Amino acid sequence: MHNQAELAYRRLRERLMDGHYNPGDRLTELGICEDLAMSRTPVREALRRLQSDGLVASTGRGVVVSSLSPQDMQHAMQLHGALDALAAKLAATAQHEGRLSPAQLGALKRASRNVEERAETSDAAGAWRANLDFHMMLARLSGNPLLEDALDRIWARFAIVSLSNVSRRTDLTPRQHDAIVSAIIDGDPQRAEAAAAEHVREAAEMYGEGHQDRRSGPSAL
């Protein structure tokens, strides 16, 4: 049953992050059981874990898909900025000390280019997912599994509020990744940290400017 609960958790989490459900949607155990073709016990356990992750919230009559208020978003982006800057600094340190392979650096450059290519074809949803891949790769290159886990949790919450309206967004600026990648390749921790912090700061400003006319999640993080 533990394996079934883990499977239910992963499958439901993927659906939430893929925009299968929208913020505020009410989810019932029966509906999820039908959606996942699974029994109630693992689904119930999965929902408890997702509630702990902050991805769903209990209403007394089932659960609803969580959203982020403007204040919640501000707090999340502050934390994300600090963690992303640390990830970039640690990755550049690892490069400076010779702990990153050419294959890892090549994968980071390809991930950055993939965001640009998706954005250039106006594939907003594809660019958002490519952007997520880039930042999670950055977290992995930090070599700190706790940092990677923390960023994964934050991005899961960003995904829910972003992918529900991603087609309306035109503020993707993937070229901001170039400074981060360049500093990491050069093995310059201070420059990498500053570039990542500036990147998130600019994304936060975009979110703040756009929030008055539309409800959206972070786009260019």
Given for the second form:
There are 2 protein chains.
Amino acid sequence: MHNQAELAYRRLRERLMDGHYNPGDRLTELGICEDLAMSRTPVREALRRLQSDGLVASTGRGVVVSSLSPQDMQHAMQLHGALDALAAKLAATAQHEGRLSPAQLGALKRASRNVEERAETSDAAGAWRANLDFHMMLARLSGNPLLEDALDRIWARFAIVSLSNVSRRTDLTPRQHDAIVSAIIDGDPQRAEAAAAEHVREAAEMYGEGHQDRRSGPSAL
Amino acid sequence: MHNQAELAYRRLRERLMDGHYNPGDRLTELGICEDLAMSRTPVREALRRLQSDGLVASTGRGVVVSSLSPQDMQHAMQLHGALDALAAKLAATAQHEGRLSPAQLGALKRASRNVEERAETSDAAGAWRANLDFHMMLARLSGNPLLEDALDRIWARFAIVSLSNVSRRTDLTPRQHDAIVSAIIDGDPQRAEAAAAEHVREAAEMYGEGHQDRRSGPSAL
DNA sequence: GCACTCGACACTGGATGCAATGTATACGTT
DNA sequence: AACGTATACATTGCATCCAGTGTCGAGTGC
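Next, give the form predicted together with a further copy of the same chain, keeping in mind that what was shown is the form predicted alone.
Once more the chain from above appears, this time first in line as the rest of the complex follows.
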């Protein structure tokens, strides 16, 4: 599928997720048309899809890049926790039943190691990206496309708001990835599920600490 | 938002979910235009959204109503289990913290009772619908819009394939709803989560029994 | 000097026109 | 009679066009 509408969707999504557009930015159809060198029709379709994904929001007059209020962030993290735990459990089950290839396991371990390495550098955006890659790899190994898709949506929302201010502490907890990985390698669904849930719980807590000062205010972020 | 595109989306979604269109049916833009008495532009946007929702699938030449293979069904149920458990947990937590109004609790109880009543009639479609309403009420009470949305997507997929063959046994397990409801009323997150997980697990098992004969074949359904 | 109003403009929603393409059918050939 | 090919048609993708509408600014009155 390499039609214009699909292309527009992918390019816009990319721009959204790599911090090229920031939360609150207003997007006009004509501006994007010029930017992407295509007509309004495919651009509109792409915008609608992004709207459906929750990455942009309609303001009655055009669309703006979505920003997540602390409230939204909390909701997203609750969802993420449940989904990630399920992914870890399914991946561990798959491993237990011998349905995971050595290549897949290798990729997971590599992704995990990559997060640790990046976390030690000053490249905050790179570290964030590595973290995302690890979690998406986990989703992939679950063998459940719907789950993968759901997690993809969540992470896209995270990406928009995170990459515009990664400068501040990245709040990564790479060591916990080890617990998830080892549980999967051992083919232990229970442990994998618990480790993933714990991992997300701590990440959410860390986020809460960083934001509890503005907790009572309206959605500023 | 009462523009044509939104309207087209809602009407098509309704038709999809109430069994008016069946899995595998081919949908042509012009046909829908005539049906809905509007131009192709809003219809196209609606179709794209439905595609993004997974309710229809592109075939390179037009779209067809999605059908879920037993594989897909299993994946959807795994996801549903995790999300429903989370919803029950959050709803119970909300109740525990006194954030649930008597009206909301009443609506939940009413929905639960409604499922039981309908299950005893021969109105399979009505019973199915009541079951959906109960689960969506649960999602609502979780207080997490993202979760509600995710569950909405899942159930829409279920609806498409279910309502076209509700004639066969509906596989409802209404009594288990009681366990969930009472746990929520007691404000016991742990118990609510466990009850919801158990409920979905059994439903999935029941479905498996009904379909394990064709388990090995390709996605026929 | 400030506020209110009127008008121009920018932008979106919807419709239609045009070109490209896949499919089905009919005809010819073997 | 069966198979292959060619042509006509159905249908999509994209671009452009038109109408409705909110917004911003300028000008005028108080």
